[in-house]
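Here's a solo chain for you in structure tokens, the form predicted alone.
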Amino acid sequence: MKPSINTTLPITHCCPACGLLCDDLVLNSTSPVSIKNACVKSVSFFEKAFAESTSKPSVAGKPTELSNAIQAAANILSKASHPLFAGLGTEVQGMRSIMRLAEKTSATLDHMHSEGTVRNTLAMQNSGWQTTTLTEIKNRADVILAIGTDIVSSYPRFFEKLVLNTDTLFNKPKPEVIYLGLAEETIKLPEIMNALNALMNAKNPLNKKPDNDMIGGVRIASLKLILEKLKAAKYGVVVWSASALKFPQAELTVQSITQLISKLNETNRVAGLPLNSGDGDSSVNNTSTWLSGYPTRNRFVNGHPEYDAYHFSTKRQIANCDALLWVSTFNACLPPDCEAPTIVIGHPDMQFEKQPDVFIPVGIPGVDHIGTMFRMDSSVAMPLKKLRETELPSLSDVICQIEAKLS
């Protein structure tokens, strides 16, 4: 179906393409989209969103009316005793409707980027952490240590908005940025983080080793220099991306990072900034937590929520579930292979190699309908605007209709 573009363009718009949720974009054209203040991720997001799509609801790969697809999805869920709701690429309103349906169907919930989120959650549950906001970084940070990430791959405008931005409250100088552990093939972050914590203790024997000795691929002298800069900073910030820590028991490295921040705060002011992974993961987990008490990797049993960060993962549930509901509204992320009946509700540009039992294309949040998203630091909820008229229903509309069929 071909959507009509809202005639009120150009408008200032909040971009949901990454967790920064930049709200200064100005869209001033139809496809090919021209966007002021755009980054590579926002251009890609809006180009795909504005591309003409002929996608229609389908059952067993055959196009059908929306009402038939909704009835087919309800039939699948009504026969399931332990369905899995995964993907969950949506915003606050979409997740609220999914939570209601999950409670009614005793479903297990897991976001597509939970693997990284769980590493942070486990570290926070174990010992707590001290984190900051994007606003604090812009106005106060004078030293930024980026561990295992270049930041810009995930957040192209991070430096423009938070590092190079001279419009700050306290007229501070541009912060110094230090990268640690980008060369994954030679740098061993777990050893490095343990060494940094050890070097914080003046009595630790590591302080007596020659400065040219290497630990995890980095000279001890370099590690000492990093600590000196953080100790001398007026407002230091340590940034990491848990999704980039792709090695066993990476949550222990996250815990080492938070322990280092805690130790530095005994004499100085240093805060952490965990980067999220996108596709609404912060919004979905915040919504799940305030409605059930737990982030995703939770489930409902007779209306009561349960949480298990290990057993309720998509990887472990996919073989045991008797129905899969896959949701991806921001991007055309495809579901994993599953033997159980599969329902896909998502981006109209989805192209399947294996047709799901039911496919329902829905509107894209921030393009086809309004919505609300949490910024990556979870301190601000941003409104998403509607940019065009479309026949596509929202995820919430579809979920509510499926729920009504199960009543």
The other form holds:
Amino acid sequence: MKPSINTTLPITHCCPACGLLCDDLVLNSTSPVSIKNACVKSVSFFEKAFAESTSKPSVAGKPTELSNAIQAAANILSKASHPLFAGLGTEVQGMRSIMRLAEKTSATLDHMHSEGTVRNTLAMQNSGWQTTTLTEIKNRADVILAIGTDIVSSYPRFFEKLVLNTDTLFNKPKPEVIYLGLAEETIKLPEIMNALNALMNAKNPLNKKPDNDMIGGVRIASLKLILEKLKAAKYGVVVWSASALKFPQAELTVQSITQLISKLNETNRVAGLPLNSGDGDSSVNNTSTWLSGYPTRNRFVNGHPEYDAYHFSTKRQIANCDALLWVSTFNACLPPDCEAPTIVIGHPDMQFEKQPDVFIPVGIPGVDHIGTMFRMDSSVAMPLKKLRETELPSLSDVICQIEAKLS
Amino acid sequence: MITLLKNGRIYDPTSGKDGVVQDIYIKNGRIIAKPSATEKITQTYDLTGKVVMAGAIDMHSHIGGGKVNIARMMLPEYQETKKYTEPEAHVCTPSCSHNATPSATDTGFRYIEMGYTAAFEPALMPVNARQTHLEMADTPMIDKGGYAMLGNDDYFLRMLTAKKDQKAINDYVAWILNATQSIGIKVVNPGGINAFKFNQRRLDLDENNSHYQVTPREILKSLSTAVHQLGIAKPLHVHCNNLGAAGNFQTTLDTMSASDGAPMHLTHIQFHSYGTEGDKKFSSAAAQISEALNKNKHITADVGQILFGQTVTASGDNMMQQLNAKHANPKKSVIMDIECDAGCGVVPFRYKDQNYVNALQWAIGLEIFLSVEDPWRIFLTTDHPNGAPFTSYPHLIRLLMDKTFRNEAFAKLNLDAQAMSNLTSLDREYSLYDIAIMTRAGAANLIGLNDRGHLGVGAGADITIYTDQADREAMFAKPDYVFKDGELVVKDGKVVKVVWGATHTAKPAFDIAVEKDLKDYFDKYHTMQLDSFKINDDEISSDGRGSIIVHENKKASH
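Same protein, different form: I have the form predicted alone, so give me the form predicted together with its partner chain.
Now the full complex is given, and it begins with the chain already shown.
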């Protein structure tokens, strides 16, 4: 099967390859892929999407008709009493259908990148936060403090679009960018964040220590300088990537970041920007929240939603579940090993080492079908276009058909 | 197929029917005149002794969009369904619900179970419109619509500073209504949300936004004129400056004159009716506000009643929410600046009957309800979820209809607050007819829903039927039947059929040339393309569930 482009090229397009959802891409050709306003992530995404794929639905590793694969998936879910729906690499429409199926099958829901999402959610549920969005940053930010992230690895065009832009509403200077805690081995972010908060209080003894003393691998003088710059900023922005905080209780460090922002706001304007990890994590979290009342990680028990950010993780549920439904439509991310019967619905380019019980290749959102995605700042939802005709069904088509076959 | 609702007592203020016993015929989702004898009646409901009203319309309720979802996300503890054997506060009753942040599904179900057939999201942020519509699309059972927020967006403020003429403003406002699929325009803390981004912490009606050098009064004048000249039925929806601040009643009074006589709706006016008298420098200015409302016929208002218990305040007004965050209970809040478009502030609150300020807020809301003479110009809201969850409406209706019940509740309040309120001297009791005006006919009239909110021939058959009970809370909490577009969807207070309502919009014409400057603005300053900003009809209606109803403008007046 070779999907054919049904669109007249070039076409202006929205790219789901990272949380920025740049919609100024112009796709000029698909083989070789040529895109105006491209970045390394978008080129890789569209190259994989347009690679010729022969993948077919399969049951126990044997190619079969779609209807057989759907029936096999329905059989597995019908027998399961507590299935795990994980991966969840999808957008709003896909997640809507997954939520419906989860309600019917009493499933637990967890996204493949929820480790980071949950750290942010926990910090927000403990103390709240003060945040901002991309257009505000583009037009207002004069100081950007990036904590534990270089930003570009996750968002290749962040600087091009938001920092180096010359057109701004208020004729502000190009923002000064400060990186804090990039060298993970030597820098201890929890200590540093606590110290920054302590230094905000003039009476705290830390203020009397010699400037050359080190805290968490950073000189006190440097920390004081960071605070001075943030206090002097007209509109300071603090960026962090929760998924990069790979140490226990990292949510406490996120909270420490948000507390610092909150304190700074007593007198001047500073706002946070939590980064996401992609594969539809922001879309899935938002959709889950308005449909069930809870963000992920959540589950349904006899139609009632429940929430537990700790117990309902893939890591903990993979050993307990009696079926795994793994979804990854943007990228060919493979499921974790699971002893329970496994259904994989996802990217046509998936190559398995261990064949799942059922595999159903589906269309890629923003390539094979339309969709809606939340940007990393969660305030903007973007429409995704369809680029080509394909025989591949959409995730929601497949889920609806499985739902209809449940006994 | 014709359904006959027989012998019900009709309360239909649009046609002046006040308890008239009359039959209603329904065909194809509409109310029809009595059919000829040859036409077959398919089913008949004997409503002898029952009270029949049009489906209720909540003209101001935060049912979807960014800040509502943030509230859900921040407050998972609110999702538990609690059974109140002991009421949350003894002025509430066990049947008052305190789930302030229901999911989209629950929102639709709880509304229809109370006989409400439509609710309007009053703070749809243009850049967040897609999310708001996604959530409303997942809200079953009821019709919905949104008021798009303007007046703090940098595009509009630049226009004001550049002294663009009224026609250019009108084109932009009309374009926004089309692009965001909204039915009205709202302004929240005019200019204040924007000023907060420049570190201004308060903004008075005649104070300049420090960057744009324009005042809230100029913003109100410009937007109210645009809405009026475009012929949009729904008057400009105004959340005044100085929300919640002691002494803000003067701002509210002054705001009434800001439109030079063009219609304006002042929303959740209870939160804007505070004086500074007494030892605690916080007092009721309900008398002054009500008197002004009685006098100024171009002004309408909804109350935004508070009721005691746990809730969450979700507002576009991040300037004032930043100040309110110190009162957060539990102690957390989300404050956001959003896309050079607006902002939001989400702050959980627990209103307590023994707290002086909260008790007086409760009394102020009721004083306004009882002192505003014309029920067509005052609307029943709790500003869900800000004053209380919408599920508290039956309790609020009883407070309005039952003086004894009200005075008993008052007697349990903080004593200092009691001393500062004249509530017990207000003997008025709302009638069923009054309730039908403020929750049906008046609301439909205000928004411009010509075929809703009444029971006349041609109306959409959204109909609610109650058993007349002395306990008005019990009566309004659980209707016997609710019909949505002619279908029986609720029986004995429980949903028997799931339907998906329509989205009401207004789409005034505009000069397409407005997009030239907008495109340039988006390309230079935004982080999305102009085309992505606009919500297509297909996005709302293509799933086979949603549909769009476009309301004709009133005759444009120039």
